[in-house]
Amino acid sequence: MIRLKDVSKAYRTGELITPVLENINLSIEQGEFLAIVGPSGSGKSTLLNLIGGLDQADKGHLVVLETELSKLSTKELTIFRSHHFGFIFQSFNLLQSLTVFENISFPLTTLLDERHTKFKVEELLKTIDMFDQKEKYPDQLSGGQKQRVAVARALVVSPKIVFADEPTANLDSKTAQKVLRLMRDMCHHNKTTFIFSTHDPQIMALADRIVTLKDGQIASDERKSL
């Protein structure tokens, strides 16, 4: 489903070049629940952004769903992401002018009719314990509530791949468990692939594979016995 071959990435500030990832080789199969872990600065978020098409590698080949991302135009890449990917960001990226319900339903605008959209969104709102908050706006929510909305928005389109950068960082333990169970169920029943960048032991405990980065390289790749 996802193949990286000799992928490298560095960031440039003036004449200063800072290597972030070096010669990453990695294959990810459909339906994996994978955690990318490692110390701060090890390249976790950068790797997530490269696979998700939010950033571009300096060298190497990155193929997702039989498509080499570097060969897509900006417009083609945007369409490709919207059709196949779901993203959960630490910064939430909610639309401030839309209600909770509208933020979650926004990705479904061109996919489902109003009746089916309403049903699907309301079921997700119940799962994340936000049904009573559906008419509120983002600036009326706590950090944990915003994170739950961001999770629901990523999952509502039933994407093939979900990229999650510290998705439980703003959640209490009980809510984090509920959200992770929802993700795990999607992984099992829909064969959705989940790729996390995380420090959270709860995610690592649930993951069926843990890739550890150190100094921009893969230090270990552990598959758990099922």
The other form holds:
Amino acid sequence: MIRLKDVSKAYRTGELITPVLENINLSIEQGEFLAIVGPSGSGKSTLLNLIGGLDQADKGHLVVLETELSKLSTKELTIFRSHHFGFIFQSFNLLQSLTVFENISFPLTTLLDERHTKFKVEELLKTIDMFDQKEKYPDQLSGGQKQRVAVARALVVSPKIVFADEPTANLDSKTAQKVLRLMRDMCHHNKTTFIFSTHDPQIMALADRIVTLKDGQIASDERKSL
Ligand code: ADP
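Given the form predicted alone, corresponding form predicted in complex with adenosine-5'-diphosphate (ADP):
To see the whole picture, the full complex is given below, headed by that same chain.
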């Protein structure tokens, strides 16, 4: 589903070049629940952003769903991302002026008519146990509720791959556990691939594969037997 071959990335600030990832080789299959871990600054977010098409590699090949991302134009990449990927961030990134229902339905605006949108969003609202809160605004919700809405919004287009950058960083451990179990159920039921960047031992405990980055390289790649 995802193949990285000799992928490298450096950031340039004026004269200064900071190499972040060097010759990364990695394959990820459909339905994996995978955590990318490593010290702060080791390139976890950068790797997530490259695979998610939010940033570009300097070198190497990155093929996602049989598509070489570097060959897409900016417009094609935007469409590809919106059809196949979901994103979840540590700061939730909900639109404050929209209700819970409107936030979740937002990615469907150009894809489905009103009736199908309502059906799909209400189904997800029940799954995340937020049906009764659908008319509330984000600032009326707890952190855990906000992140459940963000999970629903990421999943509403039935993406093949969900990228979650430190999704539990702003949640207490009990709430984090609830949100994580929701994501793992989605992974098992729909064969959605989840890729996390994280420090959270709870995510590592639930992940079925842990890729550790160190000094720009993959230091270890461990699969747990189920
Ligand atoms: P992690 O997610 O593991 O904490 P990041 O991928 O965020 O690591 O960052 C890796 C390195 O790249 C860090 O040294 C960081 O300072 C640098 N970096 C990240 N983004 C940028 C950027 N946009 N411009 C310059 N340097 C960056």
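Positions refer to the first chain, counted from 1. Just so we're on the same page, rigid core means the largest C-alpha set that superposes within 1.5 Å between forms. Fair warning: this is a prediction, and the values are worked out from it, not measured in the lab.
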Of T127, Q202, S158, H61, which one sits right at the hinge of the rigid motion between the two forms? S158
Let me make sure I follow: superposing on C-alpha atoms, what angle in degrees does the smaller rigid part rotate through relative to the larger between the two forms? 16
